[in-house]
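Below you'll find only one chain, the form predicted alone, shown as structure tokens.
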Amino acid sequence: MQLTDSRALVTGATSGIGRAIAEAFGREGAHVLVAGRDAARAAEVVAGIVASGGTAAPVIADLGAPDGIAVLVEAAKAHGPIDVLVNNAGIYPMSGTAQTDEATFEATMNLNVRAPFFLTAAFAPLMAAQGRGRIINISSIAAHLGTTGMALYGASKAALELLTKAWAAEFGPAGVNVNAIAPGPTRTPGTAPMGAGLDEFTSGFPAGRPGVPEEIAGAAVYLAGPGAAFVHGATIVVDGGRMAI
């Protein structure tokens, strides 16, 4: 297993890519601390952790709140030195800019950059005390493409893409590997009232389809893992192609 004795911060982590990350890096010895919201289903996560073998605990707290990196730093400290921390909870809103209004662009903003800067400001300083660590942050191909009614969204991980080049200079020569995953449409309980116009819109990609949450979990386990060391600020593009067409 490749992630034994290494404890791992996911956020976003009860449902989709979080989740199924959560899950693969149980599955790989970590002891995981599944971050979210919703306890009960926190729980959940953890339980089917713990049924296949795994450990894991919950850590609950809202990233969106004024006091929820706070929260969460302070609940995942209590575990112990954290190795590993995946900044992956977000959310997607789909609009025109002229229909964006500001309590959307504040939110978006604040739970895609402003969460994943100040959670590394937290960890990345303690990893680097200890000479390792590993911080994976989950961006989108909305990142690298202009895409009419994804411009906030993409701008918000167009920006995580830049953090991610920026710590791996500043927190690399301590040990610690910071690098990003960049997803194409993914089939997630967000992305199911796509239904069929998901399948449709990925159905010209090389791979003819969408992606699952375990294809990207699969990405994360590496740049976690060992083979991963000589792996610094980079984007691992998890797209069935689509950048490349």
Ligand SMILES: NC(=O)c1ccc[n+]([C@@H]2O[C@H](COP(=O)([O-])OP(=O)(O)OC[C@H]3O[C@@H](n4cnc5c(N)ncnc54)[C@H](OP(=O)(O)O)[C@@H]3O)[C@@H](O)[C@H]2O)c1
Contents of the next structure:
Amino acid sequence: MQLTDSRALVTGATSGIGRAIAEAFGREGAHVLVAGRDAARAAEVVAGIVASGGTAAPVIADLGAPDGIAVLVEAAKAHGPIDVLVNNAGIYPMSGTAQTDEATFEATMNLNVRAPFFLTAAFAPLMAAQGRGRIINISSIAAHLGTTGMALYGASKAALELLTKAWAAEFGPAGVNVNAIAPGPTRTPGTAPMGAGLDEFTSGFPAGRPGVPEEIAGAAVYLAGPGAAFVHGATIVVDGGRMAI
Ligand SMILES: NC(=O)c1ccc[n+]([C@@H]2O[C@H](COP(=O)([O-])OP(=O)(O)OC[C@H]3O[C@@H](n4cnc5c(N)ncnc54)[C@H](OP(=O)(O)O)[C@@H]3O)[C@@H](O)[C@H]2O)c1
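Can you swap the form predicted alone for the form predicted together with the ligand?
Full complex below, order starting with the chain above.
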């Protein structure tokens, strides 16, 4: 097991990619704090981790709410020091620039940029003080492509990737590894409304199919584990080969 004696906080762990990361961390021996808004789904994820022999607890907060980040920080700190923070919670509204209203802009930037920023501001100095820690930001290949309908979402993830590098510079010297993962299209409850469209969209990629959350979680286990000690400020692209062609 790669994460024994680690305590990991995973945002958006009640669904999709975050849930798969939480479950994989649990299998690797981490104590997992399962963060989300939906207490029932958080309890279900926690029960699954415990049933598989791991340990976990729910931490409930709305990261889009004005006090949501402070609520989550306080709830997580009550469990003890955090060794691994995964900034995964995110939304991906898709619309043309002229069709995007200010409420959507604010909601996207609040969850995709503001929440990772202030969660890192809260936990990275504590990790630095203990001389070790891992921060993993879940970006997207949308950060690397100019795509109609994804201007706002792509910009939010491009900001997160720049923050990944800035935080590597800021906290790396104190023993905190900050990295990102850029998934390609992945089947999750969030992308379920795309239905067969996701298969069509990915059919021309080298993998020829969408990813599954467990395939993204594997990269997170690597970045949280001992094998990634020399990896700082990197983005691992896990996209079925889309960015290669
Ligand atoms: N799926 C893809 O194709 C894909 C591709 C590239 C990147 N990504 C990125 O991967 C991450 C996860 O995507 P996903 O597809 O797994 O998403 P998902 O299935 O829609 O799950 C989103 C998670 O975020 C949480 N969340 C949403 N709003 C929140 C809020 N205001 N406060 C706290 N938590 C909130 C949800 O929890 P609650 O409902 O319990 O609050 C849920 O656990 C996102 O950052 C996304 O941008 C996804």
